[in-house]
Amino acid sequence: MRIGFVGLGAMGVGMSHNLHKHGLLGAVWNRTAARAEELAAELGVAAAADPAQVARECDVIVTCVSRDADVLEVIRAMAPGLAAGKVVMDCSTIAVDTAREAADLVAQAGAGFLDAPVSGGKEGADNGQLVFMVGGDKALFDKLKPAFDAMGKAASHMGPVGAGQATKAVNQIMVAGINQAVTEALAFGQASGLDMDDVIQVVSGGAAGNWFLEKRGPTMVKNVFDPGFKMALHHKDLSICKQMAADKGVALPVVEMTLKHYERLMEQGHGDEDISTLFRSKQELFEKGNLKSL
């Protein structure tokens, strides 16, 4: 099996490190040519000139570019290069209509499509820890297992085209619940004089226990928001959420309280930092001590 990867963010060179470790990386593509030259370069794989030539010579392209709008785009420009046989796999988080018009074009073409959005950050990337949530044919999905193996520690059919964003969806909103939580609990503790790193070892090890909390808890409390999930993406996430709520007649409160969090961060310039930066406000609110603040 040889598989291209198209889309080298934070999420992608991680991705495509893991493939050349297990042997199965065979090109990559990037938007901006020279991120793709640079990684080519470093792991002796083919830099494509474009994704149609990522799919003429791999049977499988990976892409995992940001936004609902790139992903297809990014379809299109490698129609060319599909044919029967080949298997698309979008690892993007796009809205379950996108990943279905993804799918149609590139059926058009010949060839099998599967949505599979992640879940682990830039850490489950880099580490190969990576969670599959996956949508489309379970044949196609079975024969990917070795892409899986190299990305991840888990993957899921979660059912038809769609489905794997659909259960993305339930993921960015939980985890939207959880930033709240931590974010507001830890600041409480800060303002009520406790040594954070104590807090933060004892109440991992209860019930109120998370990854987030012992992997950005840490950190956010010194103030340190390196991105490993940029809070702008999952702004957009949110906002596709939002409207998947709002088509079944639905305001989810988690959502639409964070939406507009991130928004007061975003117009602070904050955008590009770990989604933990929403800390940032819970700390406000113990410093201004305005009821009405929320």
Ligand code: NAP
Second form
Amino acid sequence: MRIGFVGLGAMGVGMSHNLHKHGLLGAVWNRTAARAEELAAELGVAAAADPAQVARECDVIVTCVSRDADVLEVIRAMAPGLAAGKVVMDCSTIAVDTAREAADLVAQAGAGFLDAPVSGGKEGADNGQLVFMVGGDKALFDKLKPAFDAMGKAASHMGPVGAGQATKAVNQIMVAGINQAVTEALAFGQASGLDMDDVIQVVSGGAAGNWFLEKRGPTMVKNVFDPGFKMALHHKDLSICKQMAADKGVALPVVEMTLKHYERLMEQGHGDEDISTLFRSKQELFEKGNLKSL
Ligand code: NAP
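Starting from the form predicted alone shown above, please give the structure in the form predicted together with the named molecule.
Below, the chain from earlier opens the complete complex, with every other chain and molecule after it.
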């Protein structure tokens, strides 16, 4: 199986490395060509001229780009290179409807499609420890097992096309709640004059322990917010979740609150920082107080 990778961002670089380690990576393409050329030279694979060339040269094309419109753009661009027997696996986080639209575009070119969003962060991508939530034909899912094994620690088939993205929406709502809880609690700890490295270590070993606390806690208390996962991308995910909830006649408190908090931070120019940059707003509460506005 020869796999091509499209979208060499925070996630795509690590995922490509792991496909390469397993002898599966055939070609890479990135919108900013220098990134693809650098990685291709490092790994000794081809840097394709465009997504269609990746599709022509590979059996499976993995895409991991930012937003809904970007996924459709790269799929339209690769369509001339697609053919029967080829599979496009999209690991971006996008709306269920967009995944279905992407699947239709790919089907028109005669190929198969899986929506396969991931969880596990940049660390999971780098270490081959991602969790894949996959929608689409079960036979295609089974066929791509070597790819899932190379890039992740688990892959689950959730149902037809779109079911992977619907599952990822559940994950992203939970991430918003965890971000709110961890940043708020650590800002409170800091304002209480505690040694925050000790606090993070102790709390991580108990019932409140979680991935985000362990991975981002130590950096956020030092005011380091390198991505990781860009807040603007989580804002995009939560906007999708908001629409999915609205379709059911519901406004979800954690989603609504987190979108507002992110929008304030994005207006201040923090959109490209890690989502743990929410810690800034929580620290500000302790600097300015907010009892009167609650
Ligand atoms: P990122 O670091 O911002 O990288 C985005 C990638 O998409 C870059 O390679 C960028 O190319 C490419 N891109 C964007 N728009 C494009 C377009 N119109 N045409 C072609 N390429 C385009 O983002 P990331 O963190 O890797 O995230 C990628 C996807 O995975 C997103 O959907 C995100 O929500 C999801 N995700 C991220 C994480 C995480 O922790 N980071 C975890 C799970 C899922 P350039 O280099 O030219 O800008």
